[in-house]
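Single chain ahead, written as structure tokens, the form predicted on its own.
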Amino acid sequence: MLEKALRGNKSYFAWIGFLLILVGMGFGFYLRQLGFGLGVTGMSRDVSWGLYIGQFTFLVGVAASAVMLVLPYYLHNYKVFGKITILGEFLAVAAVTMCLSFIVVDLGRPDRAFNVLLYPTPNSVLFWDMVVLNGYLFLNIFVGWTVLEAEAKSVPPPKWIKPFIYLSIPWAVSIHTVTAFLYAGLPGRGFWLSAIMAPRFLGSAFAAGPALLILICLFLRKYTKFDAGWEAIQSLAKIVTYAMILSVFFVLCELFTVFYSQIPEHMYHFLYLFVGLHGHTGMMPWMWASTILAAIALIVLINPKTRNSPGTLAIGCAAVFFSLWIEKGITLVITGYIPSPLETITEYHPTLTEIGIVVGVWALGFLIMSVLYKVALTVKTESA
């Protein structure tokens, strides 16, 4: 079904070739980085993950929240989610594969990724990274084109693919909490040392994803011939906006916790968030920026007049989106280390080498979604 990807119009076939040069860029501010070390980037002893292992964290999250279209589909049978199941999972599949393209371009040597398949560890939290983010691609690649070949045939999907659906479902909610406990599991870090860092990361997986999800919807259904249904994008309206509301409220409850209890070394990482720490401000504008998206996204989304309307509604998802980016994609991952174990601190700003190795990861994401949404699109289109 891949040659269905081949064919297109000329806009279709300008985005593929521009998606095609920003991976070309990045690949060569890649070959700068492997030349030259992570020298090159903003990364320094004290702050040993930036901008690659930020952007980890946040599309783990994108990529479990496939789990909000397949289980209310497959598992109570939610016909509305229908159409739009596949472009879930096809996500997951683009998202996944920017997560490991970002572990392997800060890992600076890309060849000791394979130390993890030689002398495997089972009580390291990474190794268990490893396992359920490569079983959680082959699921959604699996499972999806099983689907999608049985839909090109009109004939229902094997039976024997059910199994593998029903899996995907835990499998989702595992990637983003085992990502989580490498955060939680670290003693030595007050910021990232709670117990509803797994909570956080899935509520606000649970909204970024879907949100991503109904603009694309948004978006195909003005400029393309496929309609996802307005039911079905208010279903994920609803999921979205539950699911940012649970988000805020955990990081509410990680603020009373911090300050209520005025334990120095937590509440030093927030207040350098917020305010800024002894003239350092790296993060609040950043800091800030999250907040007033995020109030922005729970005004238009809770009231059900802004949430009913095209317009109104793509403002906010695009204002969970950046929010969420924001917090789970650069604010969570670098204030865990500012101010580090000895108070000292080093601020982290990334270079050029760094973003635009970023944008290349980003392009090919989009890339290889675009083309799987190509495949997609059209065989739902002809058996229409």
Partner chain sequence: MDDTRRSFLKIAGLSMLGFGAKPVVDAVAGAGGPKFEKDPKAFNGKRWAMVVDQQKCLKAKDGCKDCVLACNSAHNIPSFNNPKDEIKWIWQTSFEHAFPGQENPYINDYIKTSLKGLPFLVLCNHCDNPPCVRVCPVQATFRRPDGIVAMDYHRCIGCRFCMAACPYGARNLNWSDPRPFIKKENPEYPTRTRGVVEKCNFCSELLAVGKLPACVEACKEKALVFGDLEDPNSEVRELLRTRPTIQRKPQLGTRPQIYYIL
Second form
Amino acid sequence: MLEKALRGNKSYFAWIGFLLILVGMGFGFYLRQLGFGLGVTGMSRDVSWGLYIGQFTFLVGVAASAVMLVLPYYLHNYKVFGKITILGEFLAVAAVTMCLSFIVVDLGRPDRAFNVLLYPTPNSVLFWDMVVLNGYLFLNIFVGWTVLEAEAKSVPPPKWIKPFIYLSIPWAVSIHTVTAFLYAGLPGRGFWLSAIMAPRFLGSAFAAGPALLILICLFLRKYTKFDAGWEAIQSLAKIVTYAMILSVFFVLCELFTVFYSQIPEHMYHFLYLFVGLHGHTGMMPWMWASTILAAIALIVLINPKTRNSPGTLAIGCAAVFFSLWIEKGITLVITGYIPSPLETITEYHPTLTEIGIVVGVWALGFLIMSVLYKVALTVKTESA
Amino acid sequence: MDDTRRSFLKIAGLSMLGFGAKPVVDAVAGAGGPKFEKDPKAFNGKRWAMVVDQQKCLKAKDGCKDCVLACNSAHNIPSFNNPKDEIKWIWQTSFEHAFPGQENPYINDYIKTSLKGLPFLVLCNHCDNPPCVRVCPVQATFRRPDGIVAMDYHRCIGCRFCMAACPYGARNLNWSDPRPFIKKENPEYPTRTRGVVEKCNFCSELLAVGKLPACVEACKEKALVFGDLEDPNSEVRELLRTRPTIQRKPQLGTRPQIYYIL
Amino acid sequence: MYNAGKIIIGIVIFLALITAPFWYNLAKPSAPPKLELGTQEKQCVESKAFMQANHMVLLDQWRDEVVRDGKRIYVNSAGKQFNMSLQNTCTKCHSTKTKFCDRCHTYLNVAPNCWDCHIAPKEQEKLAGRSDK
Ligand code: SF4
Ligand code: SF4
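The form predicted in complex with its partner chain is what I want next, because the block you gave corresponds to the form predicted on its own; please supply it.
Full assembly next; the chain just shown is listed first.
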């Protein structure tokens, strides 16, 4: 079936070519990092995780969100999602691949990555994260591909695939829960030490992932022959709306606990985030941008009129996506380190090399997504 | 290319280690040996710990850093001279940074007047319940039976999960090759390579041959006292019995094993 | 089976390709390098044959015993004791790393990364010191 990705019009190949160039550029920067060490990034002794792990965290959410299509479609037989469930699954494949790439580029000794398998360590959350992420990648490739292949042959999907589909539902929840546990179990990092971390992660994931899917569906509707169906898009929009409300609510819960209890180790981080601490305001513009985008998103999405019109819906979804990208991809990880456990403040500024690698990995993800979508859409439009 | 081959060899080597090493040694072994043993001179503690006596430190010459310097040269610690890349096993910092959350205007006043603004020594606490060990995905950092939280630089993958987990900022990544930044190499001790995490090892290499940690040896005022907590007659136990001490962030349940006499 | 012939040819080409480096290496025999021990000492920690074949395994084992189990003394098959240390024991005899370790490793095209951390013996100074005597 993969050969279907080799046929396409000019703009398809221009897009693929563009992505390949970005991937190549990112790889070039990565070679630089391999040669010198992680010192080429803006990370430091105090802020020892940065953009890479931030992107990883955000993308785990995007990957997990496939469940928002799989669950209604397969568990509740919600036929409307029939056309786009595969898009969710393939989005998950691309997102998990990006996650794994971000982990690898973040390692100080990537040549030793296999030590995680050679010395399996069940008490480490990172070990479990590797297990669930790889499992999820496998499940989504396997399920998506098998179902699509059946569709290409115009036969119903084989029965034995069902257990894998059902397994993928709790598995999606597990990847984001385990990723939240990376943070939520660390003593002495007041910003992350919160039981609501996992629910908050899931809330934002189920908003950001489907928001991206809506944007993709709107794009495909406009520029290709593939139409996901307005009803499907509307259902997704409702999911995004509720998830976004929950996500904001969870953050407000966090703010209440922190500011009402007034425990300094917890409060300092939030102060740094929103108003700056001892004159350091590095994260402030980002956090306010995210807050304003979230407000716009809520206004646009809660109002049925604006939710129901493609133009404003696109604005709402873009606002959701970027608001949460800032929140999880940038501020969540970095603010955990500021102030440090010794209550010193070292700010973090990513370097050009680091940003280049980040762009490269994103391009790789878009490349995988474009190719898989090309295959899926060709099958869908041919069999329709 | 070199890197892939290297990692291939490493995997090959490791799998050999897992499945093949024992038979090989057995092959030379015959009846009599070979064997692995501890040095008979080694200090054998059950729970190593350290007491830092600020009152004694106060008697030293102004700006004394003998302990820090001794550690740096014993362990080939590079000096990058910038806080971003800096590597520190033991260092001096002010009370508010060493004990955040415990400061108040009056204790700050005490430190300023009675302790003459003396800085506090901070290092890895060799926690009894170490979060760094809990999170490491490859057991590159591990707790030895004698309580020392050790590092295996051969195994560390540089994920820095432990740096996020340590509540005392005791851990350092080698953001680049440290060798060019080592002032004078100590030929007895290895350096580290880029991409691995390092921290204080309580001088386990010295304890193994019956010597005290380098910082303890270096302090002329005997402000650093090292010993075995399980031995009721040890000097550390005597100090803990007779003097009130505090630990850094004991409320986190890490059970830190560096005790401070103010 | 469809296209059995083509598949078999394909497999053969594939095998030829992935094993190419081996054939390539077989095709260019070269003389093994001459190694200089850098010492008068006749006996290593184990027999010459054992060390030639297994020094890397032995070193890995030393590493694990020292780092992970805190055992630092190796009692060899003859009952003789050694401090298990690449840097403080091995290189005391094998004092010319470039003419011993490196020559063979280069010849065999292996690049162990021991020396990224372990400090290699200072060869020039050693030789100078010897000629003083
Ligand atoms: S002080 Fe930090 S590095 Fe040392 S044992 Fe405790 S948690 Fe680990
Ligand atoms: S950086 Fe090294 S020591 Fe720290 S958790 Fe990762 S593998 Fe373990």
